[in-house]
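Read the single chain below, which is given as structure tokens and is the form predicted on its own.
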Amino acid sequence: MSAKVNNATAANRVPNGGKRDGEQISDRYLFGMLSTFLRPFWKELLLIFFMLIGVTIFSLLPPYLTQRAVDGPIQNGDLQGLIPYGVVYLLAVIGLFILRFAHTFLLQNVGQNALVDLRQALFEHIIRQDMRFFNNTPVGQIVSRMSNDIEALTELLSTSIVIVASNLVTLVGIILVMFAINWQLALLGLAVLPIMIVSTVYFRRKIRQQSDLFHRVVAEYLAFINEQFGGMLVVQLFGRQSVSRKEFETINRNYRDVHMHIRDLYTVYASILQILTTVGLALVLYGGGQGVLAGWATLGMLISFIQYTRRTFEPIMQLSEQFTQIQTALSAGERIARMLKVKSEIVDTDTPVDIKSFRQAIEFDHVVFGYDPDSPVLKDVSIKIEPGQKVAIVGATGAGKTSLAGLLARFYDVQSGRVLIDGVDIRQISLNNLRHYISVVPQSPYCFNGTIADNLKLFDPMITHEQMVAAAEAAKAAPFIERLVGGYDYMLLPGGANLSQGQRQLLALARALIHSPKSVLVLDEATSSVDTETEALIQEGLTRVLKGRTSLIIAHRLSTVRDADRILVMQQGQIVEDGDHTTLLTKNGLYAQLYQRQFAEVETTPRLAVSEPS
């Protein structure tokens, strides 16, 4: 059976009525969420329901046949009369086996296909989030949602729900039949049921709390492992192994303790149910025996009621065995539902504007922005950049340079003011179009596990080999690529660990040229981690690439921005100086001070406004 849900809309099929993030989500909401993914399979579910009815009927027949056989042919000594009961008994057992196998197989298929859609919906929902979400959400937590939590729901829909549904229908059927046969014996057999229900409600709450804590500990465990192995260079460089070992011991013990607590709760709960089951059977034996002697019950009825009572408690015992799994799954579902309820702050407008003739004009109009709304990073910034201008942005760390790049690519939205392209507010442009208009080369580019070609094309089959090579040559990445074994088919490790930082920068630049050949190019410290030779290669490539193209170059090395048309100097979130290299040196202001500080060792005179290094 194939998944029947359109994955493009799957992520939107989350029911209304949930609570705000951070608050507990009700089981009703969780089952409502799951039902949206099960709804496309309603025909199969309807067939499964009728199969469950059949399972219940076949499971109720053996005790009833036993009663009729004991009170009829056996009591009368009619061995020949037992044959029909034996045949029907055998057919009931065979039918029960067939129906149980069929409904279990079909329900597991439905559950697995529904989870394919849920997994797809969760992934699509996460990748649509804005950068604020990824900055504030640990990677380990996201991985835990996509792996452990989904796996818990897999067990629920493929195994636990089969057992629960079958046993609940069987339990209801047994109770109805018991009251239909003899209400007095039924009351005796079910006398302990209220205590079982109270115990179940109590332990449900306790185990649910511990299951939620367990998965938080698992997320913390995964986040710690990811952080430690990802930062192993720092761990070994500073001899931090012993500290890491102690931190892991604490997390590892927490992992064990929570798991043991859940086990202890389940053990107590299962023991209580076992005791109550024994008490229930004892009541039936004693009361039923009195009934047989008094004449208001028959021997066959007593025997059948012992079987019915045992079968009444069997579903409850089987439910208890699934209890921990169900509570763990519901706890996992709560976390998944909460993540599905997270709304991205960066969303497309209902009526996006398409720039028909892209001139590459940029404007920051009285922009105020802060990652924390109470602490603005950019304070009333206004900049107009004409088409084709090469603009450099310099300043101390924390001045707000990278924030400008993030706002231009709309990784974040301004708190007030506007960012415009060709006079259009970027919030009125669809994100897909905007990312074609604006191409950012980050300071720390990421490489995926795959070949050089895969990383340049980003697995887009529409990009030709010739386009890829042309971009690599323009970015001056081709020489080092061709020296690698296999060239463009050279296999990269995750993160590009088998390349230098400078080589990754060159790949990122080539990648930007491939996917956005006519875009505004934003270089965010693109040469900050490269050697002088590689920097010279990048500068040579940029000279051709940036010709006639609007570009923003964020830099610490002032040597890389001397030929810019304009240099914007930022300090504490504001533009304090604006001009070309010569003009700013003449002013002898902040830019001149930064320049003097960087080139003090090669300056021939103390006054930079008069002389500068060649």
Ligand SMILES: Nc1ncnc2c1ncn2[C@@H]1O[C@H](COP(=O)(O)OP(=O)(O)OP(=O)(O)O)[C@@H](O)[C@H]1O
The other form holds:
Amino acid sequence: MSAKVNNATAANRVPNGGKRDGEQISDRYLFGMLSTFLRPFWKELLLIFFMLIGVTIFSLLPPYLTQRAVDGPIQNGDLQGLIPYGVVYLLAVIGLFILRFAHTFLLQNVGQNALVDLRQALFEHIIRQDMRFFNNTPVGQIVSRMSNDIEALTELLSTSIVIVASNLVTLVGIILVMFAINWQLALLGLAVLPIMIVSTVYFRRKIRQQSDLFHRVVAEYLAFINEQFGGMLVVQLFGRQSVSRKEFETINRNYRDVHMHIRDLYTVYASILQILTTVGLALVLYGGGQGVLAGWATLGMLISFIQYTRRTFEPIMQLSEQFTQIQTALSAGERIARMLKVKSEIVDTDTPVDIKSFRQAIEFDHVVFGYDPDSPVLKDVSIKIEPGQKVAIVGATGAGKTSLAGLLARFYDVQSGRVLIDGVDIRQISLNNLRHYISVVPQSPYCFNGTIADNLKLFDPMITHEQMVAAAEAAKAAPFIERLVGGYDYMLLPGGANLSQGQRQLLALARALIHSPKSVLVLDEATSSVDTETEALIQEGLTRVLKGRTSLIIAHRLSTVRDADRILVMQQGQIVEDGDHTTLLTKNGLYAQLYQRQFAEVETTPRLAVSEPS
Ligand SMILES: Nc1ncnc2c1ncn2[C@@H]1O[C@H](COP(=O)(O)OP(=O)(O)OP(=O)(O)O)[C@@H](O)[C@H]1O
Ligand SMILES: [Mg+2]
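Switch from the form predicted on its own to the form predicted in complex with the ligand and print that structure.
Now the complete complex, all chains and molecules, led by this one.
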């Protein structure tokens, strides 16, 4: 069977509706989601269903043949007459084997392929989420959705469903056959069934609750080790090992306790089923024995009913064995469904516009914004930036500079007011188009697993080596790259751990120059970690690259912004000063103060003097 993966449409098949996270997921929604992904395979599923009926018939045949053989040829001593029964019995067993194999194989295929689509849809859904989602969702949680939870669903769709479906069909089949043969014996054999169903429903709920709890404990466990190992430097630096060990002990015990509780529940449930099965068999034997003596049943019937009765309980036992698995899978499915229900707030409108080029102005029009709506970090910001301007934003830590840049690239939406490009509200512009025009070099750049070249080109094969080298040279990253063993093929450790902070910044800068050659460039402290000499060189290089290009430069080191066309000074979410270096110095306000303070530092720290004014 071919894998019916359709990347473009997989994400669109996510059921709609629902608000942001934290919502309860109903079973109906959950099964809706699963069936959405199973629907493309309806033909295979139909075939599997018919196979299941075949399986049921073949598995119901042997007891019936036994009954006929006992009541017929065996009682009559007719050895010759026994042969056809033997042959049909054998054929039924072979047929059963073949059908079981075929339908298990087919269903495994369907399960795996449906999950390829689900995984794809989940991935596509997550990468479209806004920054708020990523701020609020630990990466470990997303990883867990994409790995453990999907894995649990795989198990459900490819194995558990086979067992559940075939057992349910078998159960119905057995009950029908039993009533058809002898209703009195059927009633005796099935007398304990209601108690079984009630206890199954009861334990189903219990185990599900516990497996939800178990998942939370596992998540806590994973988050803890993730954080501890990630922050090992701090843990060891401050001698926190013993505190960590104690904390881990608690989590570890919790883990075991919940696990054991689930196992206990399961053991009790399995024992109850065992006892009920035995009671059912005893009833058949006792009542059936009387029936044989009284003449309302035959010996063959009694023998076949003992087999049938045992087989009634078999599916229920098997279902119970699948129990933990199914519960785990359903909880996992619920968590996946919940994640799929989260809606990104930053999305294109129904009729997004594309801007062709930026000609008139970027405008912040009375912008108010807060990560938490009740405490704004940008309070009524209005600025207008002309094309080709080099605008600097300075201000204290936490003043809102990064937030301002984030609004321009639309990582967040304004709470009130507007951000406009050439008079068009950026919420009207298609996100792809917007981000093509606004290129942000973030404060703490990220390095992907790969070579320097991979990180510069971002795995884009269309970018030539020459383009890459030119950008690296403009960003002054080339000298350090060339000194590395292998140069552009130098392999980075996870997170770029084998580069210095400043080198990572140079890479990020070069990356932005490669990918957005014409965009508005936003540098958020892009060179804060490089030495002043390199920074001065970058300044020089950038002046050439940025000629005629609009740029927004956020910086703490005022030396880097002196030559900007305009300097905006931010304080507690507001623009308090706006003008060029000389104007602001004459104004003798906040900027002048900041500048004088840094200038004083420079005089006492000759090392920094390179890029400072003489
Ligand atoms: N993701 C976030 N969620 C909630 N609050 C945030 C988030 N990012 C920033 N803030 C808050 O917003 C305010 C402004 O932060 P912002 O990052 O814009 O400051 P900044 O001027 O860039 O500071 P710095 O110079 O240190 O980079 C801060 O008070 C900060 O606590
Ligand atoms: Mg910042």
